[in-house]
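First, one chain by itself: the form predicted on its own, in structure tokens.
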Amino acid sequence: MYQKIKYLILGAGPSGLTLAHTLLDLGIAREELLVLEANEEPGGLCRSTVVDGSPLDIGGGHFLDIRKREVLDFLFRFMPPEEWNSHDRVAKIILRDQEIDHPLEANLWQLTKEDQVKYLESIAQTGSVRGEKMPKSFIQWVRWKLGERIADDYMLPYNQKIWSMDLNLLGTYWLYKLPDVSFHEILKSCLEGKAFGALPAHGTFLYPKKYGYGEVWKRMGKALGDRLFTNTKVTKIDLPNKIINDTYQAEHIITSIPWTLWLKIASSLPETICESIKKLVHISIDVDYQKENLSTPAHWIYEPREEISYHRILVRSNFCPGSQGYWTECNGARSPQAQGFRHHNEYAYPVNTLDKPKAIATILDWGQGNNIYGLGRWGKWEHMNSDIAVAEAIAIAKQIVLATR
């Protein structure tokens, strides 16, 4: 006999959480969902450990965004308003061999004048300013937006650094993320020597007094008591009767869990369903600590330059109350040989491939039309930060239940 649960999550991350516990709040009863785990501690990508006497984010840079008020009255539930600090963005880009504020464009006042002037006139140049068709190339697309230079010093050979691949195979639909500073703001950002534009995301961003990020995630699973199992890995799913591992029967499947995994562990699955799973592209990442103090404000730090292995700095004593050092972010698969501790996160980043929409667009129908849904950033192959999905999983439960009632 199998053990019969209406609500099946798996996967344990912002994602996962959220959709419990709002399944909760809107009448479901506890026996009639279960959450699967496979780590030890629940949190995902947003786990914290402790290194060297202090937090360290083991999936990388992770910061609560203030935007969403229906996100924060939902996690200070279980951590509450004084238990975080409150920074005010500082976000820096190594150029030139100085620290720029990012966004690199709302932010050349910086540089010389000299520097300036050559970057305004590449601007100017554009095919955004000038009025032409947008491209549908990755690489194109930057030059059309930014111009030849800030592609060249920054844009191109940081992207080619994160997702250590041909950039032409990224699409352009993913962009719209990036902060958008007219040619009208950056002109006058560098006559009146301030920044003009909408902030990027994470301009105000909370951190724990006490503890590293994952400490909220902790405790949501803690809440969920016994419908949570933790160290407990997906290994099997009979598709036809929606039995996970030989021992749960669900009636509905929602899975925060990647698909590419479910190649090797669904039985059964569509041969349509095998070919857009395998269209899906990852990166992996390593996070690296080192002891040292760095001499900056930033909260974290973009590094372009090719000779550096990482694209990315967390410097952790600007943030992390009474710690040291900093940490970094790297593609594995341009990773050195780790010097001290490593995290190494083999799922970090979907990548937004050119035919990547049409895939998960298919797999995403196929699981709805069979009761099972995709959530969070593996179940929607999309990066986004723990405040978009907390949001998005809070709507998904809504949908869901409406759907099954």
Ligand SMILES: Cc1cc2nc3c(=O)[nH]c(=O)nc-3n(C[C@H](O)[C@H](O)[C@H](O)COP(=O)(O)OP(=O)(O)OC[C@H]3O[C@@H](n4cnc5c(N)ncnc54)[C@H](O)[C@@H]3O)c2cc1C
Contents of the next structure:
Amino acid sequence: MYQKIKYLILGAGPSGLTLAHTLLDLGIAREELLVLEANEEPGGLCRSTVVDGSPLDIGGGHFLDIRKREVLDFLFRFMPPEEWNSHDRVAKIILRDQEIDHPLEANLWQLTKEDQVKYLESIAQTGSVRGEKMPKSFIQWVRWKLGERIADDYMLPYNQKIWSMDLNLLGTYWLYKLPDVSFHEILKSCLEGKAFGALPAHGTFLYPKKYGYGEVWKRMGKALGDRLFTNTKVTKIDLPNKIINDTYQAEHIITSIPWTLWLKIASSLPETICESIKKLVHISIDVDYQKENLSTPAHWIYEPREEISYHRILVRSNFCPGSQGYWTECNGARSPQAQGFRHHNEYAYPVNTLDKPKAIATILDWGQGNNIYGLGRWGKWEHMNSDIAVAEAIAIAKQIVLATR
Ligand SMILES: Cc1cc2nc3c(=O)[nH]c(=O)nc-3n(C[C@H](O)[C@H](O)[C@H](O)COP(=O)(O)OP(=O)(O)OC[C@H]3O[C@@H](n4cnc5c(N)ncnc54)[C@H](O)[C@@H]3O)c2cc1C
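Can I get the form predicted in complex with this ligand as well, since the one above is the form predicted on its own?
Now the full complex is given, and it begins with the chain already shown.
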């Protein structure tokens, strides 16, 4: 016979872990829920390992944004405030072999006067400054918002590297994630010699004093005890009966694993849902460690030069006490052969294609009608940060309990 589980959670990344704990906080009995995780450790993209004697975040550079009180309070239950260091972000961009603070448009004042004039002239002619309508495609949006120079010197080459795909396929609905600096603020920053404008995330961030970012999720997983099965990959979903891996029969499935896997493992998916899933695109990221110490105050550096394979450097020695070296993030499609430690993240970024909003809305609607809930980065197909993943999982747990009690 099958083991009956009221709430079966697929995946123990930040989303699945938070959802499970919130269900318990809301009074759901332990035996009513179960989390299945493919890896031997929970934490998903937020896991860390030890490389060259210090922590390294295998999913890329991970920093905790401090702006959501509810999220901090939740995470501090597992890793109290005294175990975190607070950092004022130092993020740089390589531009013409020079390090400039990020975001570029707020820090043009760091260029020579001659270059400042060239960039300002280019921004003054943008569609956004002239009040033209915001375009719908990404490339046009970059030129409309930031001008030809920033587009050609940084934004487009950098985005070409990270996505390694036709940028015309990207939409603009996700651009609220990028810094928003007005022309007025750009001029002011050049005149006053300091940055103005809003940073979308990580102005100040927390990073563990002694561990990698993965530690908090590891502890969260441990606190679930026998309600979390690691090394348990979901390989079969009998959809009409909600039977997973021929073992567990769920009343409600909460899925934080990529929908594209469902195509391979779920039986009887309706044709329209298969078609929508096929429209979802993701990219992979390779994380590579380098031993060398870099002389820079940056926590991380964006690298737009095409001839260099990776697109971001994470300067571990500047945020991880007692460590040395750095690691890089590179799109898996363009990364050269590994020279040392490498972790390949097949599912790293969901891609914000023009097609995505409609496709994911169709999938989520269908799921909801069948007691299947999409959760987190892969359930919602959104490149949300872990603080958002936690906040959303808390909210969704409350909704599910309200609807199913
Ligand atoms: C390069 C990079 C940098 C980032 N930087 C930051 C940052 O600075 N700050 C920040 O807050 N966030 C950052 N993020 C985002 C953060 O990683 C995500 O928000 C978070 O991991 C989302 O959690 P999740 O649980 O939704 O997804 P995931 O972490 O992807 O978890 C999904 C889980 O499902 C499991 N799974 C998959 N398939 C199966 C299967 N068949 N059976 C069972 N289990 C399965 C996986 O093993 C994984 O554990 C970054 C992400 C990347 C890629």
